[in-house]
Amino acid sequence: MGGAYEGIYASWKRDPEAFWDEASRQISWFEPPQVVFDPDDGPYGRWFSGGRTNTCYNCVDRHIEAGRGSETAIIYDSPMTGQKSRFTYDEMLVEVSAIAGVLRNHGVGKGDRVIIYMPMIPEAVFSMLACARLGAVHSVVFGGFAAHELATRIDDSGAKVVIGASCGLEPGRIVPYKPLLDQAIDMAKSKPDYCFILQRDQFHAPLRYDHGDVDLSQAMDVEKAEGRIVAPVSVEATDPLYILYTSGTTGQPKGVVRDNGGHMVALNWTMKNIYGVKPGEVFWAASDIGWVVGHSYIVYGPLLAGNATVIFEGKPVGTPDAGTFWRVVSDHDVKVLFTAPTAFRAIRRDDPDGDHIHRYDLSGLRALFLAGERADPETLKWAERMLGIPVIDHWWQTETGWAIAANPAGLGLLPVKHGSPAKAMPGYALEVLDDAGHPVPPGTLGNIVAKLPLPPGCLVTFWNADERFRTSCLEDFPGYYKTADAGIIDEEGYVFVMARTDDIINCAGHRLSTGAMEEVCAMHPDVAECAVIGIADELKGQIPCGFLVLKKNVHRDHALISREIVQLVRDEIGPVAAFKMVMMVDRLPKTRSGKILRGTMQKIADGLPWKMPATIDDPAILDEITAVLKAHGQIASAGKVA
């Protein structure tokens, strides 16, 4: 166990520039970098200065030139429409070139920003690659995002054009996107020149010519009839590839900027070394292109490494049942699956005995990776038991773009410690500091930070906001990047990410991790998922409150279950946790990417003003949480604001 990890990590630590220089040789450069790392460029330095390349060329053309043009690049599977299709690298080049031609004909060129507002369909990926081909900077906004949020992103990016779809599909309903886009453009101060609209069969949207609307399919057909292939534009390694606005922002949005060169080098390295997949194998990240996981591991990582990638338009449960993931794995011979812990909690809740799993041939599946929020040990253990394969928690952020800590399947797995995403990956030197910036002993809770410089592939700054990036990420702990996650690193170097730093509660002077309490609650056999927040208390400052969702097959007395869980936390953490308040709920409020909205729940409980989160999956759940808190006498009078 452990394989090559220790040696690889040591070689990076010994000479980081030599390590990344070697990794950079695995991608194609039009002109090789003059400098591996320039410490004087950007807020903390820049990677591969002087190099010229193109991300789309590396994802598409170079595989064709290597004789792999007839191999599958993209698998589209939509339980929403019943449609399945595949695209080879040759076919993908035609689609990408058609969109690139349409954009170029309408004045889009290097450095221009393009908003992409589409559901999980192949054209969304083709549009991202078309922007990269032209050297344009794409900014994908999650399909169905509210008009105001879309408008702020149009304004902040100064988008020249928008690529959208007429609608998205949710279980049992059609979500018209075009009316939301129209509202956003009416609200935006910065008006795009054109909107390219893909009309879907489920909903044809009226086009507004005052918005410069163009039917995307018709325009692409003209390009395809001409048979032209748009040549990839040479860009600097340090030129921006995309802006991704972090979820849940209020006021001025925060646009994470990713460059071309370092991004490719890092993601290409991860596919073989972290995920352990070989070119030609099928890799599936069950996420959405609107989130960083979709950018890194639906689109760029797999295609850079020559893997077939799955675009899945569906949900882990309800399309049609809790077996849909296993059907996709079986149908397409998926070798490695990557999804969010919340997806597995939903599957476990609906199918606690794993009956659906046994209906499919999963013999080709080698590993399951989880990321997005903390993977509680009980969900991990359930997945291990049911699947009989390594289930690997790994930790990363929108800002980093790839894993900060992981158990690297490609380097030989390390021994598993449940609740830990294992050890720091090459590129990341992690430490735990107290609030004053002093190192704490192993096993002590504190602020997890990464020594600068950040490795290739991480954000280089915020869009048009270098100073804001410095202030929010680099200033609190000089010489380090602040992850804003709290946790511990043990004697063996294993990282335990316990909570966001604002999820650490202070109860009678004790700093307590809500994540640790959630781990214990999840140990109870009746619990499908849970969230623990700190509620204001006059005597102790804050006290923990647990919200529990029970498995579908549980019919025991709720009061008895509550008492058992309170005792469990007392036994596992101790009386210091002051954990006495438990509430049963039907579901937890989450973002569309599966993150539990603990901060909003806490504001509701404390009677503080709160705004409806832009990324919330179902706003009605917050009314349900409010009702439960009121029923327990745990809510003050203040409520939602605009």
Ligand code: COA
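Can you now output the form predicted together with ligand COA? The one shown was the form predicted alone.
Partners and other molecules omitted; one chain follows.
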């Protein structure tokens, strides 16, 4: 076992530029890069400066020119609607070009920002590629976010237009997107010129033509009737391809910026070397295009590498049952599946003996990759036992866009250590540092950092916020990128990712900021102060729990106030926040300097051993918190240690 990994990693380490220069030759360039890495550009340098290319061209036209136009590019499978369809690379070009034509006719060009607010339908992917074709910068917003979050993204990106759908579909309910979009535009300071709306059969949204609404399908039909193909625009390797907003430590999301050249080189490399798939094979990332996994492995990675990719509109359970993943794998001959551990926990809960698994022919499936949150060894072992294939945990973040640490199937699998996403991938020199920035011995918990520069494909900065990027990611440990994950690297180089060092929580594989939830709770007129923490949950990994101190003069019913606050978070952030647990307390535990002791509260809630913080102002408050948690049945056994 172990294959080529050690040699490849060593070759990268010896000469990173030669390594990525070699990888860049797999991509088509209109003009090759002049330098592989320019350390003087951007907050930490830029890859492939001087190169000119187009990401859509590389995802679509290149394969057609290579004679593969009649091969499948997109498989759409929607248990929500019962629809299934396929698009070849030739057909995808027609769809993408039609949207690009519509955008261009409405003044969208290179560098303009386009918000995409769509569910898991092929048009969402075509829209992303259409932006890439024009050199426009897309910013996809996940459908589970509410109007306010959408408005923040419209404003921060300065979006010129929005592409939306009339609705999304959640089990048992239609989520009308258009009214949310209208509300967001009303709230936004920066008003988009046009909204292109795809009308779905399940819900036809009234269009506001006076506000620049355009029926997307009708406009595409006009373009298709003209029979023209919009040419891909040549962009700099370093020009932005997309902005993806992700939770930061405040309510203001961070706009992760990905470029064109480095992104293509890195993702293309991963398809063969990490995921071990060959062009033409079916790759399925069961995620959502609103998340980074969707960007990298539903859209760009598989299409760059010439794979067929699955767009799945459904859930791991309940659409209609826990066998739906296996039905999709067998119907479409999926070779590699990628999803979040929470999806597997949901499947295991509903189908513990794997009865559904045995109903399908899964002989084509070679590997299952998990990411997005810590893969608990129990779920991982269950999946291994049930599927009889390698189950591979790998660790990455919205910021990096691809795996920081993985067990690379394409290079030959390393021996598995359960609980570890294996070893650093080429491009990442990982270290574990203490809070003062000193390296800790192997096996010791600390801050996981990556030596700069980051490899191609990682974020180059935050949108319009170089300084915020520097202060939040590069400043604490000079010369390194701070992952904000705490963990361990053992003697053999295996990485163990244990917890975030900031207020981010991971709920059902979704990245959420508890700070943002606190900001919303504090908006309620009855709330004096609050703390939101993530507490362990069997299915979702973590769920948010709000501790609220009410103002002294409030005598309203606590249950009513709780309901109002839950609704407020749903309205302001969105249902995806999964904020349903509220506890009223008299006081919050704090240090003498006034810092809320969220970490200790979390340990108490999770029944983990905890120590009385030396700097605590009033130790009795922790007993009060423990009592409230117990009263809510949210505590296994409080584990205070001396």
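Take the two forms, superpose them, and find the largest set of C-alpha atoms that agree within 1.5 Å; that set is the rigid core. Residue numbers count along the first chain shown, from 1. All figures in this text were calculated on a predicted structure; none of them were measured in a lab.
Using the rigid core as the reference frame, would you say G541 shifts its C-alpha by 2 Å or more between the two forms?
Passes the 2 Å threshold, so yes.
Using a rigid core superposition, assess whether A18 undergoes a CA shift of 2 Å or more between the two forms.
No: A18 shifts by under 2 Å between the two forms.
Can a Cα shift of no less than 2 Å be assigned to L560 between the two forms, given superposition on the rigid core?
Comparing the forms between the two forms, which are aligned on their rigid core, L560 does shift its C-alpha by 2 Å or more.
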